[in-house]
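The form predicted on its own is given below as one chain in structure tokens.
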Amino acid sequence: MSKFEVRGKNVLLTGASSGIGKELALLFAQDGANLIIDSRPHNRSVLDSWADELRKKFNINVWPFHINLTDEKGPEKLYETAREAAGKIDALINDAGTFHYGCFSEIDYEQQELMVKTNVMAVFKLTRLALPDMIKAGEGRIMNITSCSAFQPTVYHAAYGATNSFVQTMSEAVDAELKGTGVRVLTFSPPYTKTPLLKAANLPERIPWFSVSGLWDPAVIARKGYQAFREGKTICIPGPMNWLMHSIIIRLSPHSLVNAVSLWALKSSK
């Protein structure tokens, strides 16, 4: 399969003001894609500054939006305004997400509800909204960014892992349905990455699992995701150890064993 050409294409990218999303925006811009980027309203000044920098440096069109995807009609508003601004959406990257660490019964209820709205409903809606236009055009690509937690129960971030599992299985099934349409739905599942997401989640600075999967740099992770997107990989788990663990070992192990190991591996080692 030939690489997906991004030059001159209109790419809608959520969660673009920091972390992996910001690094992905840079990679798309370097290759000449026009960008429709979104982040939460409180990141308005950061996103607007980033959009201006990309626009001037790479001579591309960049449209920043500050739409809250947890609002009841937030995803619909973003897709419609993005399409009106750019004319059409050639590619969609669902990167926006939230994460909370701790015991399920102790993490604030409303925070977890907003996480489900961001990680599940926003991705579900944007994917569903974009597909008909792409199918009609006979080409298009969607990449939904999940995490390694998508492939097994994840203690101390139970709901977060579950949101990623939803997106992972939905994306794989939809991609199979799209065979022959010229449209693909891909997933990118990074391990723990040094982003503001982890800091906001109160993840401990040291957990035993870091010695297995590492704590990755967002620029490195973004490059791997971008390459997987261009190459059309249905599933991408960065790093050979992470791929082996989540694609094979965990899938062949009973959940009772996985949970027992997770209780140790994902607990603070301070």
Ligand SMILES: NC(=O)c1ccc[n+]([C@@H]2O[C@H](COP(=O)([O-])OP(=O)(O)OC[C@H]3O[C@@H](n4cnc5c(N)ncnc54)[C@H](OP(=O)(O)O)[C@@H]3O)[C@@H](O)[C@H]2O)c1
The other form holds:
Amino acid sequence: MSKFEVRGKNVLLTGASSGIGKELALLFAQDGANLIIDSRPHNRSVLDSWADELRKKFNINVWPFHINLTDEKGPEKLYETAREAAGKIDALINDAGTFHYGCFSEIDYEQQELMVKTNVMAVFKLTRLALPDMIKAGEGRIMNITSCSAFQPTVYHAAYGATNSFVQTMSEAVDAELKGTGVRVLTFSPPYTKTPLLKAANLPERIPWFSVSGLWDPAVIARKGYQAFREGKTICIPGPMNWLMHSIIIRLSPHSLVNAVSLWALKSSK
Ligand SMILES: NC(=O)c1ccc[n+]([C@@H]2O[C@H](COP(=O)([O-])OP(=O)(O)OC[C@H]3O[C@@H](n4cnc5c(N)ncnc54)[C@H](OP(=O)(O)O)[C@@H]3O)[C@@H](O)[C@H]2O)c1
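May I ask for the structure of the form predicted in complex with this ligand now, the form predicted on its own having been displayed?
Below is the whole assembly, all chains and molecules, this chain first.
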């Protein structure tokens, strides 16, 4: 499959104010894509100055929006405003997400509900809203950022892992349905990456699983995701060890073993 040419294309990217999303914005901008970027209103100035910097440095159009994806009709509002501003959305990157670490029954109920809205409902809605326009145009590409946690139950982040599993399986199935339309739905599943997400989640500084997965740099991870996007890889799990674990070993192992290892490997090792 030929590489997706991003120059002059309009890319709607959520979660662009920090971490992997911010790095992805830079990569798209460097290659001449126009960007419609979003994050919550509390980070308005951060997103606006990132948009200014990208606009000036790369001579592209950048439209920053400050729509909270957990607001009632937030995803609908973002898609409509983005389409009005740019005229057409050629690519959609669903990067925005939240994460909470701890026992399922103890993590704040409302925070978990907001996480489900952000990681599941917003991705479901934006994907569903963008596809008809892309199919009509005969081209388009969506990349949903999931996580290595999408491929098995994840103890101490039970609901977070489950949100990623939802998006992973939905995206893979939809991509298969789209055969022949010129439109693709891809997934990118990073391992643990040093971003504000982990701090906000209260993830311990050290867990045994880091020795398998590593703790990655967001710029390195974004580059791998960007390459996978351009090349049209249905599934991308960065790092050979992570790929082997999540696509082969865990799939062939009994559930009881996976859950026992998960219980040990995902708790604090301090
Ligand atoms: N870091 C990891 O270890 C890791 C591993 C695997 C997968 N991932 C996935 O990668 C994606 C990016 O994560 P990251 O690590 O780069 O995290 P991050 O630095 O915390 O970035 C998350 C982004 O999502 C935005 N966001 C969160 N809630 C939002 C909402 N309700 N409405 C609009 N925007 C919202 C944040 O913006 P504001 O806070 O400014 O609103 C921020 O721009 C997430 O989907 C995450 O699940 C991360």
